[in-house]
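As structure tokens, one chain now follows by itself in the form predicted on its own.
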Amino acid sequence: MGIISGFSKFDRNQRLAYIADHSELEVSKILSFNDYCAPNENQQRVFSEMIENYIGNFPTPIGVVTNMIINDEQFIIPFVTEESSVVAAASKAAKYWAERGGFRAEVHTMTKKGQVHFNWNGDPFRMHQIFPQIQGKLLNSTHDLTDKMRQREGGITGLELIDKTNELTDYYQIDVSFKTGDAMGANFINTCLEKIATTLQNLDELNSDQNSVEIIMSILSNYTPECKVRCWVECPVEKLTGWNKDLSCNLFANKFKQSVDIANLDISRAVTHNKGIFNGIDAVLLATGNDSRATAACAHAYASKEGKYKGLTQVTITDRTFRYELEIPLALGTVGGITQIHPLVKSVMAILKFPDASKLMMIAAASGLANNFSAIASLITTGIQSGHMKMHLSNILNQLNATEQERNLTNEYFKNSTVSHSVVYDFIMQIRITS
């Protein structure tokens, strides 16, 4: 194919034409990238300017979870997800817990972090002597940048020297704490850090003929353990009825606790356990235009904070009260980024009644806990595949290009039968042979 220069200068049609000439994608499939364009020119421009080398929009289903009660407030929660049964699982758990008082959630702090990473070839003892003298200069250098944020009781809340010279020669960090209000704040944080770095590099106290600052990088950290939300459900053990008729309340509670304890002991189970939490969290983050990669990376690091990767939830059964709790760092925003420009994100925010960042953290956490509760409740009773594969049946029928008659016959047959791709395929083929 060879190296191409200037691809980013092509318009969308030129890019699609290039792909058609240099790939095995059929022309009809190339044209399908036009099928999902926004209905008007202004909306389409928003999408086309959102990323580089844009060729089209990639539709993903959006559904809603109903009956979600968080701190006595009822929500309809939009989920963007491609995975069968995620919305159904969250909805089932939301209704189940709505009948038992709903979800509770709280956010204590919303502190975010960033670091200036630098080398300084002087005496470390001298660095520690100098730093209190230069700390104010570093903060003052950002005042113009932080003015509006400080008016909203945000801005830089802390600045600390981290000495790493025992681990890497001449290496230090300046660890900076931020409050960014309802913005996720990535651009604000990085701009402040770069200003601090420039100031640091030009300070007479650190730069001379003998010693000098060398900036390595200035960047926010997606590890935000001080931007954390706690969410829980609880009820008397005797009220754990209705999920499955074959388990008593006591056995359901004890098996549920044991399954969560296993996720805190075994990494193989812990990873899948936490993925189940992110089935709900990611669906909310995608719907609200938030960064799901950053939150996942942070949560997985947080799950390893004790030196071993563990599940993010805990079960306690005290005085016959069952309590299931999730504690997770989530740095989210409801302003900035694409939240103000993506047409569907704006609609999602309206459905959620325009939450601030703190409330959105609670909504996302409750969604994650709901999905996780459903998954575990199914695992310890009927197993997860029966419900999941029945939801997946429509996907299999779409893959097989089933007719309306074939769909009706298949759905009727599999009401009480186990669903798998091979069994559905054989059933459809048999219909076609005998028709």
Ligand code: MEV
Given for the second form:
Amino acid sequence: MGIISGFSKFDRNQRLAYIADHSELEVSKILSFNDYCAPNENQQRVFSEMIENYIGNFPTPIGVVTNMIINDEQFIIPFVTEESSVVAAASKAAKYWAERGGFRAEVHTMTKKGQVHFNWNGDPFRMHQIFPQIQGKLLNSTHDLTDKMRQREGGITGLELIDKTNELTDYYQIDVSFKTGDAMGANFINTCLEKIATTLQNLDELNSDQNSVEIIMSILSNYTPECKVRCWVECPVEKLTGWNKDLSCNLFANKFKQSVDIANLDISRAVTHNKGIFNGIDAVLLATGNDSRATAACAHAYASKEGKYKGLTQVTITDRTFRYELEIPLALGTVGGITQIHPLVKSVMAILKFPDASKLMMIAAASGLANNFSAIASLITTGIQSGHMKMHLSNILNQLNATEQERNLTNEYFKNSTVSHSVVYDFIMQIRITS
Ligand code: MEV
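Having seen the form predicted on its own, the form predicted in complex with the named molecule:
First the chain shown before, then all remaining chains and molecules of the complex.
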């Protein structure tokens, strides 16, 4: 295959034809990329112009978690996920806690940060003398850009020099703090940072025949520990009934606590534990058009803030009260980005009753805690596979192109038997041989 130039100028059909010519995609399968295009031309344009080299839409199911109560308010929460058991697991925990007072959540701060990374080849002592004099100029240079955000009580809230010359010769950062209201604000932050960088590069105070500023890069930081939400559930230990009738409330509480303590001391378990939290958080972020990669990168760094990767949740059992808490940084937005563009994100926001960014942070955190609670509660009782594989059964049946009759027989049989791919396969083959 030779190097291709101008692929992005091709139309969608030309791109698909090129791919079929240069890959193992059968020509007959090209049409499958048409199956998921939006029927409405305007909506289809939204998708086709969202990314470069677009060839089609890639559908993922959207479902809803019901009975979620957060701070006494009831929500129906849309989840976008490909994992069969995620919505069921979150819904089960949501209902369980709805009967025990619901989830509680609070947002602590919503400050975001960006950095201008630069070199300056002068005496660091001089830099520290000069910086307070130029701070105002740097800030003023962004005034036009921050005007609208300041009207909404946002904008730049701090501008600080960080001297890194001990670690890297001549290297400094300007750390800029932002409040971006209900927007995630990535573009706003990056635009401001680039303006500050240009101003810095042109300041007489730092640029002369002897010394000059060399900008390395200007970019927001996705590490947002100042965008923190705390979410918890709590009830008397005696009320921890019903998840599994074979386990007493005390044993449930103690085993639950130990499983969470294990995630706090063992990285192999911690990563899986936190992945379970992200089953819910990611599903909400995808449904609401938020950046799930930024959020995951941040939360996993946050999980290592004590120098060791840990689980993001804590259990306490005090005076016979069981409390389960998640603390997580989530820099989310409900305006801007694709929230105003994606046709389904708009509907998702309506289902959520148009939350502001702070409420969405609480919704996402509660969803993560719900999924994680469900996973732990199953792990310490029945194990995860029975519920997980029951939900996965229909995927296996779809893979085997099962008929309606085969589905009915299989669903009936596996009500009381353990599901695995090979056992279901054998079961279907047996039906096919004997019929
Ligand atoms: C599966 O998607 C998530 C779990 O592995 C999470 C956990 O182990 O806590 C069940």
